[in-house]
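Next up is one chain by itself, shown in structure tokens, the form predicted alone.
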Amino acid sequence: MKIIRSQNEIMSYCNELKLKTSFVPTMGSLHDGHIRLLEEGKKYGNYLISSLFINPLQFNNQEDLANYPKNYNEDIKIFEKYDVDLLYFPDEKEIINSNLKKINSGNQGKILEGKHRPGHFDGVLTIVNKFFEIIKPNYALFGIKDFQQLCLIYTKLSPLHSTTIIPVETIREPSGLALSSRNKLLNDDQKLTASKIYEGLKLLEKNIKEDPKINCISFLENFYKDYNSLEIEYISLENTSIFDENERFISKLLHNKNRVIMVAAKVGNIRLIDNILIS
């Protein structure tokens, strides 16, 4: 595996590549969800590129940024194990400077997650756009767990680049808890509580099949109220078309799934998100 830290070096290197490239951006602290992205990336291009960069622009809470887990040495071993060809591991000062082109997530970045994390999606899009400019990947892979992020990258950034966005299913612990780097900050009891987020979503999915007119929000509110240590921030049922823009249609990206139920909750002081897609 080749590791590049210099922006000029990686631009020059990628410009000379004559291969189909797939790209998996990460903030490190890798888990099986990231590994699935890397494995899927191997199926699309014949040269796999990943990045390791904790993006300070996407944190509206500085304490959250300070507490974000950092395991660089372990991460590099995982990148090597899963046959990443090139790792971009930049220095923050080289990425975030006065020349950085800011991307505005617009109204779609201010609803749902964006309402609770002001500026978060501006920061995500700004850095992903920067990496797309530098690396120019043919394919880029993103998890469906971060649903709004996936939609915004697809609608706001893919029109600007010759990069095909590939959505990848959420990977879960045996309990159903969606894998996240933040799970490392939960103790066993908290993980059990956190698994109830998806348990409620799956039970709702089953009930929708029996009664398509069920009130999804009320159903989940009633389910979650039995778990006092699960602090629900929001439950939202949306048509995926709220993210459509620039002739990019989200249902097409998601194989005609046209509704999404999104949940954000805190367990202790750890904030977690999850969702299910329904037709």
The other form holds:
Amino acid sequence: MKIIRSQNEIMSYCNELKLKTSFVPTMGSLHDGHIRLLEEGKKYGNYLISSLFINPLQFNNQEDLANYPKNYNEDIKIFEKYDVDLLYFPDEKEIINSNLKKINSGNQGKILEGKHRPGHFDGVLTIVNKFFEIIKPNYALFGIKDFQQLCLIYTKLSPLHSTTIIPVETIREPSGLALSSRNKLLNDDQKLTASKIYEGLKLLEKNIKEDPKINCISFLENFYKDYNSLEIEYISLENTSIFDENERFISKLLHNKNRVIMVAAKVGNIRLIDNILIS
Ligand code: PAF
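Would you mind generating the form predicted together with pantoate now that we have the form predicted alone?
Time for the whole complex; same chain goes first.
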């Protein structure tokens, strides 16, 4: 695996590449969800590029940034094991400087997650746009777990680049808890509580099949109220078309699933999100 830290070097290296490239951006602290992204990336392109960069612009809370798990040495071993051809591991100063083109996530970046994390999606889009500019990947892969992030990258960035966005399913622990780098910050009891987020969503999915008119929000509120240490921030049922823009239709990206139920909750100080898609 080749590791490049300098921006000029990665730009000229990627410009010379004559292969179809897949790109998986990461903030490190890799888990099986990232591994699935890398494995899927292999299926699309024939040259796999990943990045390792904890993007300070997407943290609206400095404490969250300071606590974000960092395991660079372990991560590099995993990238190698999963056949990443090129790792971009930039130095913060080369990325975050006055030349950085800012991307505004607009109104769709201010709702749901964006309402609770002001500026988060501007930060995500700014960095992913920067990486797309210098790497120019043919394909880029993002997890459905970060649903709003996936939608915004698809609708706002893919029209600016010749990069095809590939959504990848959420990978879960046996308990159902969606994998996230933040799970490393949970103890066993907290993990059990956190797994209730998906337990509720899964039960709802089953109940929708029996009664399509069920009130999804009340159902979940009722389910979650039994778990005191699960502090629900929001439960939302949305038509995915709220994110459609620039001729990019979310339901097409997601095999005609056109509704999403999104949940954000805190367990202790750790904020977690999850969702399910329904037709
Ligand atoms: O999903 C993430 O890990 C980050 O938001 C991303 C896409 C790597 C941008 O920093």
